[in-house]
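What follows is a single chain, given as C-alpha coordinates, in the form predicted alone.
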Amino acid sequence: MSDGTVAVRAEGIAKHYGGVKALNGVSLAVESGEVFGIIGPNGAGKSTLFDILSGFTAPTMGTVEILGRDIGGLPPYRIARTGVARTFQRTAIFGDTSVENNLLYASHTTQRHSVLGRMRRSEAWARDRSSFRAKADAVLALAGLASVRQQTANTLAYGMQRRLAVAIALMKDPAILFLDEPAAGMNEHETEDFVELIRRISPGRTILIVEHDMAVIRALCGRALAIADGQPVVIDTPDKVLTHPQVVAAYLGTDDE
(Lines of atoms letter the chains of each structure in order from A and count residues from 1; the text may use other names and numbers.)
(Lines give C-alpha, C1' and ligand atoms only; values in the text may rest on other atoms or scores of the structure.)
(Ligands and ions follow the chains in the order given, each with its own letter.)
Protein backbone atom coordinates (compact mmCIF):
# COMPACT_ATOMS: atom_id res chain seq x y z
CA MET A 1 0.00 0.00 0.00
CA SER A 2 1.29 3.43 -0.92
CA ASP A 3 2.19 5.86 1.86
CA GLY A 4 1.94 8.94 -0.37
CA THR A 5 5.68 9.59 -0.78
CA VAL A 6 7.29 9.33 -4.20
CA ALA A 7 9.78 6.52 -4.74
CA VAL A 8 10.50 7.02 -8.45
CA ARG A 9 9.97 10.31 -10.26
CA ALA A 10 10.70 11.08 -13.90
CA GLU A 11 10.32 14.50 -15.51
CA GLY A 12 10.39 15.22 -19.23
CA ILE A 13 12.25 12.07 -20.24
CA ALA A 14 13.42 11.97 -23.83
CA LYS A 15 15.80 9.58 -25.57
CA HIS A 16 17.09 10.18 -29.07
CA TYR A 17 19.18 7.86 -31.19
CA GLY A 18 20.39 10.10 -33.98
CA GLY A 19 17.21 11.35 -35.63
CA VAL A 20 15.03 8.70 -33.99
CA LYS A 21 13.05 9.77 -30.93
CA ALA A 22 12.59 6.60 -28.91
CA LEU A 23 11.00 8.61 -26.08
CA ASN A 24 9.72 12.13 -25.95
CA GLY A 25 8.31 13.91 -22.90
CA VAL A 26 7.55 11.07 -20.50
CA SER A 27 6.86 12.03 -16.88
CA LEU A 28 5.61 9.91 -14.00
CA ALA A 29 5.62 9.67 -10.21
CA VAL A 30 5.46 6.22 -8.60
CA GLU A 31 4.53 6.29 -4.94
CA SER A 32 6.30 4.27 -2.26
CA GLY A 33 4.58 0.91 -1.81
CA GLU A 34 2.87 1.09 -5.21
CA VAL A 35 2.88 -1.65 -7.84
CA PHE A 36 3.06 0.30 -11.10
CA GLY A 37 2.85 -1.05 -14.65
CA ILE A 38 4.26 0.17 -17.95
CA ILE A 39 2.57 -1.06 -21.12
CA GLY A 40 2.54 -0.32 -24.82
CA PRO A 41 2.71 -2.02 -28.21
CA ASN A 42 5.87 -3.30 -29.84
CA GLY A 43 8.38 -0.49 -30.36
CA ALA A 44 6.55 1.93 -28.09
CA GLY A 45 9.65 2.69 -26.00
CA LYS A 46 8.79 0.69 -22.89
CA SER A 47 12.16 -1.02 -22.56
CA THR A 48 14.02 2.24 -23.17
CA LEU A 49 11.99 3.98 -20.47
CA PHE A 50 12.54 1.08 -18.08
CA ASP A 51 16.30 1.18 -18.67
CA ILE A 52 16.32 4.91 -17.97
CA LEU A 53 14.22 4.64 -14.81
CA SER A 54 16.46 1.89 -13.41
CA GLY A 55 19.66 3.73 -14.32
CA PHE A 56 20.96 1.46 -17.07
CA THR A 57 20.57 4.08 -19.79
CA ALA A 58 21.02 7.85 -19.58
CA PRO A 59 18.24 10.02 -21.04
CA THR A 60 18.94 12.58 -23.73
CA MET A 61 16.79 15.00 -21.77
CA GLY A 62 14.95 14.94 -18.45
CA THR A 63 15.65 13.75 -14.93
CA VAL A 64 15.02 10.66 -12.82
CA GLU A 65 14.90 10.68 -9.04
CA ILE A 66 14.92 7.54 -6.91
CA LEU A 67 13.96 7.97 -3.28
CA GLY A 68 14.43 11.71 -3.73
CA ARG A 69 17.91 11.49 -5.24
CA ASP A 70 18.75 12.51 -8.79
CA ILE A 71 20.43 9.45 -10.33
CA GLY A 72 21.81 11.29 -13.35
CA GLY A 73 25.39 10.18 -13.97
CA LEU A 74 25.36 7.41 -11.37
CA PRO A 75 26.47 3.95 -12.53
CA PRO A 76 24.02 1.06 -11.95
CA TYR A 77 25.99 -0.38 -9.02
CA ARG A 78 25.75 2.96 -7.17
CA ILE A 79 22.02 3.09 -7.85
CA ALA A 80 21.66 -0.48 -6.55
CA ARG A 81 23.20 0.63 -3.27
CA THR A 82 20.33 3.09 -2.76
CA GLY A 83 17.96 0.12 -2.37
CA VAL A 84 17.14 -0.78 -5.98
CA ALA A 85 17.13 -4.21 -7.64
CA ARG A 86 16.13 -5.36 -11.10
CA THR A 87 15.32 -8.48 -13.06
CA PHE A 88 15.74 -8.75 -16.83
CA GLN A 89 13.80 -10.13 -19.79
CA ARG A 90 16.44 -12.81 -20.24
CA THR A 91 16.67 -14.76 -17.01
CA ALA A 92 19.95 -13.77 -15.33
CA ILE A 93 21.01 -16.68 -13.16
CA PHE A 94 24.17 -18.74 -12.67
CA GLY A 95 22.94 -21.87 -14.38
CA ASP A 96 25.80 -24.25 -13.57
CA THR A 97 25.59 -23.95 -9.80
CA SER A 98 22.98 -24.53 -7.11
CA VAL A 99 20.01 -22.34 -6.29
CA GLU A 100 21.56 -21.62 -2.90
CA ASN A 101 24.87 -20.57 -4.46
CA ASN A 102 22.99 -18.14 -6.71
CA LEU A 103 21.75 -16.43 -3.57
CA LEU A 104 25.23 -16.54 -2.03
CA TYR A 105 26.72 -14.78 -5.06
CA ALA A 106 23.99 -12.14 -4.85
CA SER A 107 24.89 -11.37 -1.24
CA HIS A 108 28.65 -11.13 -1.63
CA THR A 109 28.76 -7.33 -1.37
CA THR A 110 27.12 -7.44 2.07
CA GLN A 111 29.64 -9.87 3.53
CA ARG A 112 32.48 -8.48 5.63
CA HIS A 113 34.95 -11.35 5.97
CA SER A 114 38.11 -11.56 3.89
CA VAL A 115 39.42 -14.51 1.90
CA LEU A 116 41.87 -15.15 4.69
CA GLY A 117 39.06 -14.94 7.22
CA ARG A 118 37.16 -17.56 5.27
CA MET A 119 40.18 -19.86 5.20
CA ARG A 120 40.64 -19.42 8.94
CA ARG A 121 36.89 -19.58 9.64
CA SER A 122 37.11 -16.32 11.53
CA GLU A 123 34.38 -14.79 13.67
CA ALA A 124 33.51 -12.42 10.81
CA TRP A 125 33.14 -15.41 8.48
CA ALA A 126 30.93 -17.20 10.99
CA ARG A 127 28.69 -14.13 11.40
CA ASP A 128 28.39 -13.69 7.64
CA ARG A 129 27.64 -17.38 7.15
CA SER A 130 24.91 -17.33 9.81
CA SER A 131 23.40 -14.13 8.43
CA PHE A 132 23.41 -15.47 4.87
CA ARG A 133 21.76 -18.74 5.84
CA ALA A 134 19.00 -16.95 7.76
CA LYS A 135 18.36 -14.59 4.84
CA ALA A 136 18.53 -17.37 2.25
CA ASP A 137 16.09 -19.51 4.26
CA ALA A 138 13.60 -16.66 4.36
CA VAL A 139 13.95 -15.77 0.68
CA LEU A 140 13.76 -19.39 -0.50
CA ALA A 141 10.61 -19.93 1.53
CA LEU A 142 9.06 -16.73 0.20
CA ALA A 143 9.90 -17.63 -3.41
CA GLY A 144 8.77 -21.24 -3.07
CA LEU A 145 12.25 -22.57 -3.75
CA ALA A 146 13.19 -24.12 -0.41
CA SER A 147 12.77 -27.68 -1.70
CA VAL A 148 15.20 -27.11 -4.60
CA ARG A 149 17.91 -25.12 -2.84
CA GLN A 150 20.62 -27.67 -3.73
CA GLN A 151 19.39 -28.24 -7.28
CA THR A 152 21.46 -26.94 -10.18
CA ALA A 153 19.76 -23.78 -11.41
CA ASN A 154 19.68 -24.63 -15.12
CA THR A 155 17.77 -27.86 -14.38
CA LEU A 156 14.83 -25.93 -12.94
CA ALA A 157 11.63 -25.49 -14.92
CA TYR A 158 11.42 -22.12 -16.66
CA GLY A 159 8.92 -20.66 -14.21
CA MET A 160 11.12 -21.67 -11.30
CA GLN A 161 14.13 -20.00 -12.94
CA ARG A 162 12.11 -16.78 -13.13
CA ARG A 163 11.33 -17.17 -9.43
CA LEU A 164 15.03 -17.61 -8.75
CA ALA A 165 15.80 -14.36 -10.57
CA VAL A 166 13.42 -12.58 -8.20
CA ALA A 167 14.90 -14.39 -5.19
CA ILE A 168 18.37 -13.18 -6.20
CA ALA A 169 17.05 -9.61 -6.28
CA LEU A 170 15.42 -10.06 -2.86
CA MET A 171 18.69 -11.02 -1.16
CA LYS A 172 19.48 -7.31 -0.76
CA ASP A 173 15.97 -6.58 0.51
CA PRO A 174 15.42 -3.79 -2.04
CA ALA A 175 13.01 -0.95 -1.38
CA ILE A 176 12.37 -0.66 -5.13
CA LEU A 177 12.15 -3.63 -7.50
CA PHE A 178 12.10 -3.30 -11.29
CA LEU A 179 10.65 -6.34 -13.08
CA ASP A 180 11.29 -6.51 -16.81
CA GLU A 181 8.81 -8.81 -18.58
CA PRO A 182 8.63 -11.13 -15.56
CA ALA A 183 5.93 -13.42 -16.99
CA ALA A 184 7.40 -13.68 -20.50
CA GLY A 185 7.38 -17.26 -21.78
CA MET A 186 5.39 -18.66 -18.87
CA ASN A 187 2.40 -20.93 -19.24
CA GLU A 188 -0.88 -20.09 -17.50
CA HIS A 189 -0.11 -22.04 -14.33
CA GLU A 190 3.38 -20.58 -14.01
CA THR A 191 1.97 -17.08 -14.52
CA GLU A 192 -0.62 -17.57 -11.79
CA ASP A 193 2.07 -18.79 -9.38
CA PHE A 194 4.29 -15.85 -10.29
CA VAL A 195 1.51 -13.33 -9.66
CA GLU A 196 1.05 -14.83 -6.20
CA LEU A 197 4.79 -14.50 -5.56
CA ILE A 198 4.76 -10.80 -6.47
CA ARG A 199 1.77 -10.27 -4.20
CA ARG A 200 3.68 -11.86 -1.34
CA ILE A 201 6.77 -9.73 -1.80
CA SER A 202 5.02 -6.43 -2.56
CA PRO A 203 4.14 -5.24 0.98
CA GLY A 204 6.66 -2.60 2.00
CA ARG A 205 8.18 -2.38 -1.50
CA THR A 206 7.72 -0.28 -4.60
CA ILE A 207 7.50 -2.43 -7.73
CA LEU A 208 7.62 -1.30 -11.36
CA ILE A 209 6.66 -3.83 -14.03
CA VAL A 210 7.00 -3.78 -17.79
CA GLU A 211 4.75 -6.56 -19.04
CA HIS A 212 2.85 -7.65 -22.14
CA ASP A 213 0.48 -9.99 -20.32
CA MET A 214 -2.41 -7.68 -19.49
CA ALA A 215 -3.84 -10.19 -17.03
CA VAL A 216 -0.66 -9.76 -14.97
CA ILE A 217 -0.97 -5.96 -15.11
CA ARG A 218 -4.61 -6.12 -14.05
CA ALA A 219 -3.88 -8.56 -11.24
CA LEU A 220 -0.95 -6.67 -9.72
CA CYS A 221 -0.94 -2.99 -10.59
CA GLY A 222 -2.88 -0.19 -8.98
CA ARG A 223 -1.91 2.14 -11.82
CA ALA A 224 -0.25 1.80 -15.19
CA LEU A 225 1.33 4.07 -17.80
CA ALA A 226 0.60 3.41 -21.45
CA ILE A 227 3.05 4.74 -24.01
CA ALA A 228 2.89 4.64 -27.81
CA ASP A 229 5.49 5.81 -30.31
CA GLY A 230 7.61 7.11 -27.45
CA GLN A 231 4.85 9.35 -26.15
CA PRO A 232 2.92 8.99 -22.89
CA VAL A 233 -0.77 8.29 -23.50
CA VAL A 234 -2.39 7.92 -20.09
CA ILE A 235 -1.69 6.97 -16.47
CA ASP A 236 -4.65 5.44 -14.65
CA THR A 237 -5.99 2.17 -13.27
CA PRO A 238 -5.30 -0.79 -15.57
CA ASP A 239 -8.95 -1.15 -16.60
CA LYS A 240 -9.20 2.53 -17.54
CA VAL A 241 -5.86 2.49 -19.33
CA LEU A 242 -6.73 -0.60 -21.36
CA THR A 243 -10.05 0.88 -22.49
CA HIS A 244 -8.64 4.33 -23.29
CA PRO A 245 -9.36 5.11 -26.99
CA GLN A 246 -5.73 6.02 -27.78
CA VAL A 247 -4.46 2.85 -26.13
CA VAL A 248 -6.96 0.72 -28.03
CA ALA A 249 -5.94 2.44 -31.26
CA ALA A 250 -2.24 1.93 -30.51
CA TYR A 251 -2.73 -1.83 -30.12
CA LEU A 252 -4.97 -2.35 -33.15
CA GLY A 253 -3.18 -4.21 -35.90
CA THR A 254 -0.04 -4.88 -33.81
CA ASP A 255 1.32 -8.23 -32.82
CA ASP A 256 1.49 -8.93 -29.12
CA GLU A 257 5.19 -9.13 -28.22
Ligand SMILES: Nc1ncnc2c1ncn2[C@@H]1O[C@H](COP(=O)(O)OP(=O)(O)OP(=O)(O)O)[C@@H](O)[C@H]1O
Contents of the next structure:
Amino acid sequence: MSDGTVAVRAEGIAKHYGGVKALNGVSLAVESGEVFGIIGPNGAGKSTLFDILSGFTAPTMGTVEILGRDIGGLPPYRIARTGVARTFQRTAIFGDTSVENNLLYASHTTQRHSVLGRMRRSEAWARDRSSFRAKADAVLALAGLASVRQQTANTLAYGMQRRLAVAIALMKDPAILFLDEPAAGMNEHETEDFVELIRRISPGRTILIVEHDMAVIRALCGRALAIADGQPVVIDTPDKVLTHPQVVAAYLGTDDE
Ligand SMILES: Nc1ncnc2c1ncn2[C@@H]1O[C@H](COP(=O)(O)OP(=O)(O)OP(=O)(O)O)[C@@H](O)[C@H]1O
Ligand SMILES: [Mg+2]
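The form predicted together with this ligand is what I want next, because the block you gave corresponds to the form predicted alone; please supply it.
In what comes next, the whole complex appears, and the chain from above leads the way.
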Protein backbone atom coordinates (compact mmCIF):
# COMPACT_ATOMS: atom_id res chain seq x y z
CA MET A 1 0.00 0.00 0.00
CA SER A 2 3.06 2.16 0.03
CA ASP A 3 3.65 3.82 -3.36
CA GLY A 4 7.34 4.48 -2.77
CA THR A 5 7.08 8.23 -2.14
CA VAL A 6 8.20 9.49 1.24
CA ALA A 7 5.45 11.13 3.32
CA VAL A 8 7.55 12.04 6.37
CA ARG A 9 11.32 12.27 6.34
CA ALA A 10 13.41 13.29 9.35
CA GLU A 11 17.19 13.60 9.39
CA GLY A 12 19.33 13.90 12.49
CA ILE A 13 16.62 15.21 14.81
CA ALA A 14 17.75 16.44 18.21
CA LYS A 15 15.73 18.29 20.82
CA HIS A 16 17.30 19.71 23.94
CA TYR A 17 15.40 21.28 26.82
CA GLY A 18 18.15 23.01 28.77
CA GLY A 19 20.38 20.13 29.81
CA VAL A 20 17.79 17.45 28.95
CA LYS A 21 18.43 15.74 25.64
CA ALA A 22 14.87 14.64 24.89
CA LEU A 23 15.96 13.44 21.42
CA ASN A 24 19.36 12.83 19.92
CA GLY A 25 20.04 11.81 16.33
CA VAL A 26 16.69 10.38 15.20
CA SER A 27 16.22 9.81 11.47
CA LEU A 28 13.37 8.09 9.65
CA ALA A 29 11.60 7.94 6.30
CA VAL A 30 7.94 6.92 6.37
CA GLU A 31 6.58 6.03 2.95
CA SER A 32 3.18 7.20 1.74
CA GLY A 33 0.55 4.63 2.70
CA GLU A 34 2.52 3.12 5.59
CA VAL A 35 1.14 2.61 9.08
CA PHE A 36 4.32 3.27 11.06
CA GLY A 37 4.73 2.66 14.78
CA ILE A 38 6.88 4.46 17.33
CA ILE A 39 7.56 2.68 20.62
CA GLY A 40 9.75 3.23 23.64
CA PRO A 41 9.55 3.41 27.43
CA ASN A 42 7.98 6.38 29.25
CA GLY A 43 10.03 9.52 28.70
CA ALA A 44 11.85 8.03 25.68
CA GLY A 45 10.96 11.05 23.55
CA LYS A 46 8.02 9.71 21.51
CA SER A 47 5.68 12.67 22.00
CA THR A 48 8.56 15.08 21.48
CA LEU A 49 9.33 13.36 18.17
CA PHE A 50 5.65 13.62 17.17
CA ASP A 51 5.65 17.33 18.04
CA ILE A 52 8.65 17.83 15.78
CA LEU A 53 7.46 15.64 12.87
CA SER A 54 4.06 17.34 12.81
CA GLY A 55 5.56 20.82 13.05
CA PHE A 56 4.29 21.75 16.53
CA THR A 57 7.80 22.15 17.90
CA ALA A 58 11.03 23.10 16.14
CA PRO A 59 13.95 20.69 16.58
CA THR A 60 17.21 21.90 18.12
CA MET A 61 18.97 20.16 15.22
CA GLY A 62 17.88 18.31 12.12
CA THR A 63 15.31 18.65 9.36
CA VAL A 64 11.78 17.41 8.70
CA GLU A 65 10.19 17.06 5.28
CA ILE A 66 6.48 16.44 4.77
CA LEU A 67 5.71 15.14 1.27
CA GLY A 68 9.08 16.38 0.07
CA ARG A 69 8.77 19.85 1.57
CA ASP A 70 11.05 21.11 4.34
CA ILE A 71 8.71 22.32 7.12
CA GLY A 72 11.45 24.20 9.02
CA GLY A 73 10.12 27.64 9.96
CA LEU A 74 6.58 27.01 8.63
CA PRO A 75 3.80 27.98 11.07
CA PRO A 76 1.49 25.10 12.18
CA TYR A 77 -1.47 26.29 10.07
CA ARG A 78 0.67 26.12 6.90
CA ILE A 79 1.81 22.63 7.87
CA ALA A 80 -1.84 21.62 8.44
CA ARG A 81 -2.51 22.68 4.86
CA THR A 82 0.01 20.13 3.62
CA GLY A 83 -2.47 17.50 4.83
CA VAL A 84 -1.26 16.74 8.36
CA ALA A 85 -3.57 16.11 11.33
CA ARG A 86 -2.86 14.72 14.76
CA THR A 87 -4.40 13.62 18.01
CA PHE A 88 -2.81 14.33 21.38
CA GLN A 89 -1.82 11.98 24.16
CA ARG A 90 -4.51 13.48 26.38
CA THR A 91 -7.89 13.45 24.68
CA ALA A 92 -8.80 16.84 23.25
CA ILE A 93 -12.56 16.87 22.74
CA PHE A 94 -15.20 19.41 23.74
CA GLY A 95 -16.86 17.43 26.52
CA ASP A 96 -19.91 19.62 27.15
CA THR A 97 -21.36 19.57 23.67
CA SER A 98 -22.63 17.00 21.17
CA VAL A 99 -20.50 14.69 19.08
CA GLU A 100 -21.71 16.48 15.97
CA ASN A 101 -20.76 19.89 17.36
CA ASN A 102 -17.28 18.58 18.05
CA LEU A 103 -16.95 17.85 14.34
CA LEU A 104 -18.48 21.20 13.42
CA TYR A 105 -15.91 23.07 15.53
CA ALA A 106 -13.14 20.95 14.01
CA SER A 107 -14.19 21.92 10.51
CA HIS A 108 -14.28 25.62 11.39
CA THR A 109 -11.15 25.99 13.48
CA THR A 110 -9.52 27.96 10.70
CA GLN A 111 -12.51 30.38 10.33
CA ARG A 112 -13.05 33.54 12.31
CA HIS A 113 -16.35 34.30 14.02
CA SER A 114 -17.01 37.40 11.96
CA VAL A 115 -16.70 35.31 8.83
CA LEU A 116 -18.95 32.66 10.36
CA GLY A 117 -21.58 35.28 11.20
CA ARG A 118 -21.72 36.47 7.63
CA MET A 119 -21.77 32.95 6.26
CA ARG A 120 -24.78 32.03 8.41
CA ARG A 121 -26.93 34.50 6.53
CA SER A 122 -25.70 33.61 3.10
CA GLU A 123 -26.07 30.93 0.50
CA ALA A 124 -22.44 30.08 1.05
CA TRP A 125 -23.34 29.13 4.62
CA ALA A 126 -26.14 26.84 3.41
CA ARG A 127 -23.80 25.19 0.94
CA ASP A 128 -21.14 24.88 3.60
CA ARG A 129 -23.60 23.38 6.03
CA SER A 130 -24.70 20.71 3.58
CA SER A 131 -21.10 19.85 2.71
CA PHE A 132 -20.34 19.72 6.45
CA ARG A 133 -23.25 17.30 6.96
CA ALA A 134 -22.09 15.03 4.16
CA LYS A 135 -18.56 15.03 5.54
CA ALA A 136 -19.74 14.51 9.13
CA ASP A 137 -22.05 11.65 8.05
CA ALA A 138 -19.13 9.89 6.37
CA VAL A 139 -16.73 10.44 9.28
CA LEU A 140 -19.28 9.39 11.92
CA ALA A 141 -20.06 6.20 10.00
CA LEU A 142 -16.36 5.45 9.60
CA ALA A 143 -15.68 6.05 13.30
CA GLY A 144 -18.71 4.02 14.42
CA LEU A 145 -20.25 7.10 16.06
CA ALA A 146 -23.34 7.63 13.87
CA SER A 147 -25.75 6.43 16.54
CA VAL A 148 -24.40 8.88 19.14
CA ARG A 149 -24.05 12.01 17.00
CA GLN A 150 -26.43 14.03 19.23
CA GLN A 151 -25.02 12.71 22.49
CA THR A 152 -22.98 14.95 24.79
CA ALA A 153 -19.34 13.97 24.26
CA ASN A 154 -18.36 13.48 27.90
CA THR A 155 -21.26 11.03 28.44
CA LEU A 156 -19.77 8.62 25.88
CA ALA A 157 -17.88 5.50 26.92
CA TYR A 158 -14.14 6.14 27.10
CA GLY A 159 -13.33 4.17 23.93
CA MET A 160 -15.89 6.23 22.00
CA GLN A 161 -14.39 9.49 23.29
CA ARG A 162 -11.01 8.37 21.94
CA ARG A 163 -12.63 7.48 18.60
CA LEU A 164 -14.20 10.94 18.55
CA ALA A 165 -10.71 12.45 18.86
CA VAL A 166 -9.76 10.53 15.71
CA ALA A 167 -13.01 11.57 14.00
CA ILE A 168 -12.15 15.23 14.69
CA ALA A 169 -8.80 14.74 12.97
CA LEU A 170 -10.51 12.97 10.03
CA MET A 171 -12.71 16.02 9.31
CA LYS A 172 -9.62 17.53 7.62
CA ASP A 173 -9.31 14.39 5.47
CA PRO A 174 -5.60 14.27 6.31
CA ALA A 175 -3.12 12.52 4.04
CA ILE A 176 -0.87 12.07 7.09
CA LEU A 177 -2.29 11.30 10.50
CA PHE A 178 -0.31 11.29 13.76
CA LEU A 179 -1.88 9.39 16.67
CA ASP A 180 -0.21 9.73 20.09
CA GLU A 181 -1.17 6.77 22.31
CA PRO A 182 -4.69 6.57 20.86
CA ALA A 183 -5.55 3.30 22.63
CA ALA A 184 -4.20 4.24 26.08
CA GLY A 185 -6.66 3.34 28.82
CA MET A 186 -8.92 1.29 26.56
CA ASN A 187 -10.19 -2.12 27.60
CA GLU A 188 -9.60 -5.13 25.34
CA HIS A 189 -12.88 -4.77 23.47
CA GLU A 190 -12.40 -1.03 22.93
CA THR A 191 -8.88 -1.71 21.66
CA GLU A 192 -10.16 -4.28 19.13
CA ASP A 193 -12.75 -1.79 17.85
CA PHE A 194 -10.04 0.83 17.63
CA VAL A 195 -7.73 -1.40 15.59
CA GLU A 196 -10.64 -1.98 13.18
CA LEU A 197 -11.21 1.77 12.90
CA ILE A 198 -7.58 2.40 12.01
CA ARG A 199 -7.72 -0.38 9.42
CA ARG A 200 -10.78 1.25 7.85
CA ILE A 201 -9.19 4.70 7.65
CA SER A 202 -5.70 3.64 6.59
CA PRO A 203 -6.18 3.09 2.83
CA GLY A 204 -4.86 6.14 1.00
CA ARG A 205 -3.32 7.63 4.14
CA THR A 206 -0.02 7.58 5.97
CA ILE A 207 -0.45 6.93 9.69
CA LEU A 208 2.16 7.32 12.43
CA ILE A 209 1.17 5.86 15.73
CA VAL A 210 2.83 6.05 19.16
CA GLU A 211 1.50 3.25 21.30
CA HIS A 212 2.42 1.31 24.43
CA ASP A 213 0.02 -1.52 23.58
CA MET A 214 2.25 -3.82 21.54
CA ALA A 215 -0.74 -5.83 20.31
CA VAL A 216 -1.91 -2.64 18.56
CA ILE A 217 1.54 -2.10 17.03
CA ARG A 218 1.67 -5.71 15.80
CA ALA A 219 -1.87 -5.58 14.42
CA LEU A 220 -1.48 -2.32 12.51
CA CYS A 221 2.11 -1.45 11.69
CA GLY A 222 4.27 -2.71 8.86
CA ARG A 223 7.34 -1.15 10.47
CA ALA A 224 8.15 0.51 13.76
CA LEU A 225 10.88 2.65 15.27
CA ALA A 226 12.01 1.99 18.84
CA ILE A 227 13.58 4.83 20.79
CA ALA A 228 15.08 4.79 24.26
CA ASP A 229 16.42 7.81 26.15
CA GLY A 230 15.99 9.94 23.04
CA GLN A 231 18.17 7.65 20.93
CA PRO A 232 16.99 5.56 17.99
CA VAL A 233 17.44 1.84 18.63
CA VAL A 234 16.05 0.08 15.55
CA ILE A 235 13.56 0.46 12.69
CA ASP A 236 12.14 -2.85 11.45
CA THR A 237 9.00 -5.01 11.43
CA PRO A 238 7.20 -5.08 14.80
CA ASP A 239 8.31 -8.68 15.42
CA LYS A 240 11.98 -7.82 14.89
CA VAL A 241 11.75 -4.58 16.87
CA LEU A 242 10.00 -6.15 19.85
CA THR A 243 12.53 -8.97 20.11
CA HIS A 244 15.58 -6.75 19.55
CA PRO A 245 17.91 -7.20 22.55
CA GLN A 246 18.35 -3.45 23.09
CA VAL A 247 14.59 -2.89 22.96
CA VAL A 248 13.98 -5.72 25.43
CA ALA A 249 16.68 -4.28 27.69
CA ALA A 250 15.20 -0.77 27.46
CA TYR A 251 11.83 -2.05 28.67
CA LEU A 252 13.25 -4.11 31.53
CA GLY A 253 12.76 -2.40 34.83
CA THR A 254 10.01 -0.15 33.50
CA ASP A 255 6.26 -0.51 33.92
CA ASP A 256 5.76 -0.75 30.17
CA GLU A 257 5.07 -3.99 28.36
N1 LIG B 1 8.61 21.07 27.32
C2 LIG B 1 9.53 20.32 27.92
N3 LIG B 1 10.44 20.88 28.75
C4 LIG B 1 11.39 20.12 29.35
N5 LIG B 1 11.52 18.81 29.20
C6 LIG B 1 10.64 18.20 28.39
C7 LIG B 1 9.61 18.90 27.70
N8 LIG B 1 8.88 18.02 26.97
C9 LIG B 1 9.44 16.82 27.19
N10 LIG B 1 10.49 16.93 28.04
C11 LIG B 1 11.35 15.81 28.48
O12 LIG B 1 11.78 15.11 27.33
C13 LIG B 1 11.78 13.70 27.58
C14 LIG B 1 10.89 12.99 26.58
O15 LIG B 1 9.52 13.30 26.86
P16 LIG B 1 8.33 12.79 25.93
O17 LIG B 1 7.07 13.36 26.47
O18 LIG B 1 8.64 13.03 24.51
O19 LIG B 1 8.39 11.21 26.21
P20 LIG B 1 7.37 10.08 25.74
O21 LIG B 1 8.21 9.00 25.11
O22 LIG B 1 6.26 10.62 24.96
O23 LIG B 1 6.86 9.51 27.15
P24 LIG B 1 5.41 8.89 27.55
O25 LIG B 1 5.43 7.44 27.11
O26 LIG B 1 5.40 8.99 29.04
O27 LIG B 1 4.34 9.68 26.88
C28 LIG B 1 11.37 13.51 29.03
O29 LIG B 1 12.53 13.44 29.81
C30 LIG B 1 10.59 14.78 29.33
O31 LIG B 1 10.64 15.09 30.69
MG1 LIG C 1 4.24 10.71 25.20
